[in-house]
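Only one chain comes next, encoded as structure tokens, the form predicted alone.
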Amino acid sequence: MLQLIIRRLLQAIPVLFLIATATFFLIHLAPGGPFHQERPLSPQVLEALNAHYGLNDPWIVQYGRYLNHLLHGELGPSYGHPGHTVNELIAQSLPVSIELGLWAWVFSLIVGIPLGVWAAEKQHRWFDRVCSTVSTLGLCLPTFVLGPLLMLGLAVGLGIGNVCGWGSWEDRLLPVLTLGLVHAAYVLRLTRGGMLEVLNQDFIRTARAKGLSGWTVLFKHALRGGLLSVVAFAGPQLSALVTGSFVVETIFHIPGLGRHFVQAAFNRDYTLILGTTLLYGALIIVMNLMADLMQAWLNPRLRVSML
């Protein structure tokens, strides 16, 4: 397992280098710049700002300077937030995005796994059909549609939760539901499919032939194997919840990293775009590694194939 961890971490270095290189040149190829506004600045002010931040230098010089700062753990100053560095903005906003993603992840597991197990046990019955219909609807409904619907239905209609902010549990309710419900649909379908595959195997028939109760068969013999697909999905799911929450953060005005990423894209904030992209890439690598380790723990036969 230690060999697997070391190898994956070493593989992450060239991946992050390629991400930084591609992102750097792509954002510089895009039209406009960090100081191009609707009301244009005077040529003298624009020239002074570009000279101060080194934007007048050739791209290769800027690229080398950025890599040098990156090796020292410095992501540079933010062009859209004067007086703040990218490190400071990430340190302030990343905990918010992580908290939102973790709450939504826990909610999706609490809702999706029990419903998926029960739907597999009640295959082809009314409960299974209802769960399949609801999960399909959840898969087809994107967060930018579900979020406003929950705002209208719960916050405006019933007075449950707040439509913006991140101070109390009422502020967290609607964003967590928006993210969690969509991913709960994935968890439900994966749990149902995994449980059906395990429940049709010979050792489950043997356990039932011995007279074991249905709950014992489900939770003691079938659940561990049935959740392998959910565990495999947990890494990409959690990384998607943390890194893909920028739509929800924008809808509900949450001061998270995703909202900074959206604003940086509009403002051509080069350093903030680079910093958030690299951080998202690192988070995805770490989450996928954690999912692989969990799979190897649940199924020892996978350890050999991973190595």
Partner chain sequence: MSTLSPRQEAWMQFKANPCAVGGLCFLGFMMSACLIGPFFLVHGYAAQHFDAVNQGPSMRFWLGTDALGRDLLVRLLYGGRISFAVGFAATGVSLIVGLFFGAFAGYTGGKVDTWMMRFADFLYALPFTILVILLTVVFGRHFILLFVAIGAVEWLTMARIVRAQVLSIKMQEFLQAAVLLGLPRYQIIWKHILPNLWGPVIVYGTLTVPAVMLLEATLSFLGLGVQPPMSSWGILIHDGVTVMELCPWALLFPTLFFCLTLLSLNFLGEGLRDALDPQSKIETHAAT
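The term rigid core refers to the most C-alpha atoms you can superpose between the two forms while keeping them within 1.5 Å. Positions refer to the first chain, counted from 1. These numbers were taken from a predicted model, which means no experiment stands behind them. What changes on going to the form predicted together with the partner chain:
Fitting the two forms on the rigid core leaves the C-alpha of His84 displaced by under 2 angstroms between the two forms. Remark: with the core as the superposition reference, the CA shift of Val198 between the two forms reaches 2 Å or more.
With the core held fixed, the Cα of Leu228 is displaced between the two forms by 2 Å or more.
Write the structure block of the form predicted together with the partner chain for the protein whose form predicted alone appears above.
Single chain only below; no partners, no other molecules.
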């Protein structure tokens, strides 16, 4: 197991290096620079700023300097937020994105699993049909549609939750719902599918024939096997939720990593784009590794194939 962890972490180094290199040259290829504004700065000021940040040097020199800083754990000063380093901005915004992703993850599991179990138990009855239809519809509802609809319906219509900010729990309600509902639909479908497969097996019939109550059969005997696909999905899903929240953060004006990334892309804030992209890459690698470890822990058969 330790061998696997070490090997995967070593593999991450070339991936991150590639991300850093590709991103660096991509954003320098993009037209415009960090100090190009609609009302142009005077040439002297522009020159002074470029000289201060070393933007006049050839790309290769800038690239070498960036890599050098990166190896020392410094992501450089942000061009779009003068006076702040990228390290500071990330330290402020990363916890917000992680919190948002975690809440949405918890929400999707808490809502999806019980509904999925119940829908499987009531297969072909009205409850199952409603759940299946709603979850199919939910899968086609992107967050940038769901977010505004929730804003309109809940916040403006009923006065529940706030439409922007990240302070009280009321601020968190709508973003978490927006991010979590679509994934709850996935969890519901996976749970239902897994449970249906298990519920048709012989040992369930035996358990029922023994006279065990419906609840015991469902939650003690069937759930363990029925949840395998959900567990396989839940790990990568957490990484998708934490790194994929930039639309939700943009809609609800949440000061998280995703909003910084989108704004940095607009403002040509070179160092901030690089820093956030690298962090996203690292997050995805680490979380996928954790997901694989969790799977191996739950399903011993997988351990052999991984090593």
